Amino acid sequence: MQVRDKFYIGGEWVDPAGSGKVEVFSPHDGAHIGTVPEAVPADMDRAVAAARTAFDGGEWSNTSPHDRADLMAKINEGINARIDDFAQTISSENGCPITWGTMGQVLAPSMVLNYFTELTREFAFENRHVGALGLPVVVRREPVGVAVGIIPWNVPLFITMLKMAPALASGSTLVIKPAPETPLDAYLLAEVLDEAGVPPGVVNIVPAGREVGQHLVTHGDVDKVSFTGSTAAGRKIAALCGEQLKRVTLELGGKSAAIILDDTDLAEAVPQLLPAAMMNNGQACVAQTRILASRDRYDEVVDALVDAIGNLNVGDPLDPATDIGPLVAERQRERVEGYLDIGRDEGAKIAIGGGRPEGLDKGVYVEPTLFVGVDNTMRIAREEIFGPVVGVIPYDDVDDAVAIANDTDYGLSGSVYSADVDTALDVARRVRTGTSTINGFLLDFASPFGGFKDSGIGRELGEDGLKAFLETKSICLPG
């Protein structure tokens, strides 16, 4: 049980302006695991003012890239010293299996921070070249200013790092708004930042709900917003930022397709595919939830998936043997179970799962579920379910598979499975999605990540992720 009563603003632990509380409950058994204060607009105003002062004063924005990188490395040391604390806290908050959580929720964020730390040391924040008129020009990459990071509940530390690491690298300052479902790990991060000696106001952490988040997005002293979450919320944030011509990065939903070509060895592919489809209890925007199999091998693919899903262990997220934990909250289970009903009504069949697991009555659990006989026009094939539910869609030939993969409002992730990597690469090139993997699932932290279509605007990770927090200035010099 963690009880917090202050916010981390301006390098200090400060009292909230309001009296509201955010109560955190375990999705495994409903236990009350934490309480934090809930911010009101005045708290956000204070956090933005602290970030604005830290930026305008120049102490941080004018710090050398080498010194910024040294501080980032120190922060990373603090995170790695508390791996177990972070992993257990996040798994307790959102139900993520601890074995996946240690890697996906803590070590992966550490790797992201390490990447941006090294990039900060080598990135050309200023260069000089001869322009089109034959005169010298200095091109500078300068920090965007005060940035806001709005964090979802599914992978909170990882998403925080996609925003905090490049913000620090750029010399910008940041206000982080954790999700109400997962505020506890953000306090661990605040402690790490404080111990590392981050200058006052450079990073501020203030949990709040949606309405206060909107106040933060529209704040006049905020220069950039970086949001990860639903497409519906992303549209609203994009509109608000557009009204103010405010810089914005949006990483939104997905309905990614995994294309299994006919030469695929299923014994090798399924152990790679299933974790990509069911990762984080299916609560991942990059999850490969549409599995495309040719009609010739459809039954074989279904049988292999049914066997694999039947061997998944469902239970306590803190048990290292668990593969699938609970969903984050009862409302999420209601959503997922609603889609189970929709799929049945649309004519799809459940090959395995489709109910609540026995013996787990206290928790917010849903059985890992496989739909078969799925048509790409069905809602279960077009809308993001965000739970451990996948569907197998038949295709006629490779052209048909590509057409089905592209027949979606989303374009975030995807994969292609084949014994011939070159053939798979040709197929992946034809799928309109921001990231794709051949024979598995991978996010490369040194490469851009983001979505086509309704999956977002802009890119995170790689140099593109840093440039999203930079403004470009050209200075023309006399000859």
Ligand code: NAD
Second form
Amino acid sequence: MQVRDKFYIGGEWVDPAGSGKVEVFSPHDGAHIGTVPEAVPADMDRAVAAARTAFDGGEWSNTSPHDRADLMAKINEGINARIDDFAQTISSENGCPITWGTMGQVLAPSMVLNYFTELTREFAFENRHVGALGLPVVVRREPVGVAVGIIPWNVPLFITMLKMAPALASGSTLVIKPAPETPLDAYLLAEVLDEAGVPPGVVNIVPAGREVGQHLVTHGDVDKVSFTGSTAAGRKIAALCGEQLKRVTLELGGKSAAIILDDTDLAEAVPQLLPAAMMNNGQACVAQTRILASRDRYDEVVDALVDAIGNLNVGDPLDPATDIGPLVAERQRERVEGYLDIGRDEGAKIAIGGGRPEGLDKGVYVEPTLFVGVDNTMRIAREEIFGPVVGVIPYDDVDDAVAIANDTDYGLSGSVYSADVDTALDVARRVRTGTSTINGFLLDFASPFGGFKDSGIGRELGEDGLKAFLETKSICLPG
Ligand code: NAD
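Having seen the form predicted on its own, can you show the form predicted together with this ligand?
What follows is the entire complex, opening with the chain shown before.
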């Protein structure tokens, strides 16, 4: 049980402006696991003012990239000293299985921070070239200013790091707004930042709900918004930022296709595919939820998946043997069970799952579920379910598989399975999606990550992820 009564603003633990509280409950058994203050707009005003002062003072943005990198490395030491603390806190908050969570929720963010730390040391923040007029031009990459990071609950530290690491690298300052479902891990991060000696106001952390979040997004002293969350909220935030001509990066939802080509060895592929389809209890934007199998091998693919799903351990997220934990909250279960009904009504069949697991009545559980006989026009194939529910869609030939994969509003992730990597690569080239993996699921932190179409605008990770927090300035010099 963690009780917090302050916010981390301006390098201090400050009293909240309001008196409300946000209670955090375990999705596994409903236990009360934490209390944090409920933010009000005045808290965000204070956080933005701290970030503004820190930025406008110029000291932080003018520190050398090497000094910024050294500070980032120190923050990383702090995270690595508390791996179990972070992993257990996040699993307790959102139900993520601890084994996957230690990697995905803690070590991966640390690797992201490490990547940006090294990039900060070698990135050309200023260079000089001879321009089109034959005269020297200095091109500078300057920090974007005061940035805001809006974080969802599903992978909170990881997504915070996709924003915080490049913001620090750039010399920008930042206000982070964690989701109200997962505020507790954000307090651990604030402690790490404090201990590492982050200058006052450079990173401020204020968990809050949507309305207060929107106040933050539209604040006149904010230069840039980096949002990760649902496509619906992303549209709204993009519109608000558009009105203010505020820089914005959007990482939104997905409905990614895993194309299983006919030469695939299913014994090798399914152990890769299933975790990619149901990672984080299916609450992952990059989940491979549309599994495309040829009509010839359809039954074989379904049988292999049913076997594998039948062997998943569903239960306490803090048990290292658990593969699938609870959903984050009751409203998320209502959403997922709503889609189970929709799928049945649309004529899809449930090959395994479809109910609530036995013996876990106190938690927000649904059984891992496989829909078969899915047509790509069905809502369960078009809309993000965000739970451990996937469907197998038949295709006629490779062209048909590519057409089905592309017949979606989204374009975040994808995968192609084949015995022949070159063949799979050719197919991956044809799928309109921001990231793809051959024979598995990988996210490469040195390469751009983001979405085509309704999955977002802009990129995180890689150099593109740093550039998202930079403004470019060209200074023309006399000859
Ligand atoms: P959500 O959009 O409801 O909330 C995400 C965050 O945005 C929360 O912190 C919430 O408080 C805040 N928020 C919502 N509306 C806001 C507004 N108008 N102004 C300011 N802040 C606002 O999404 P969720 O249910 O928390 O998360 C699930 C969604 O996130 C899924 O659609 C998933 O695909 C997406 N997601 C995308 C990525 C990615 O990188 N593309 C990663 C993780 C999750």
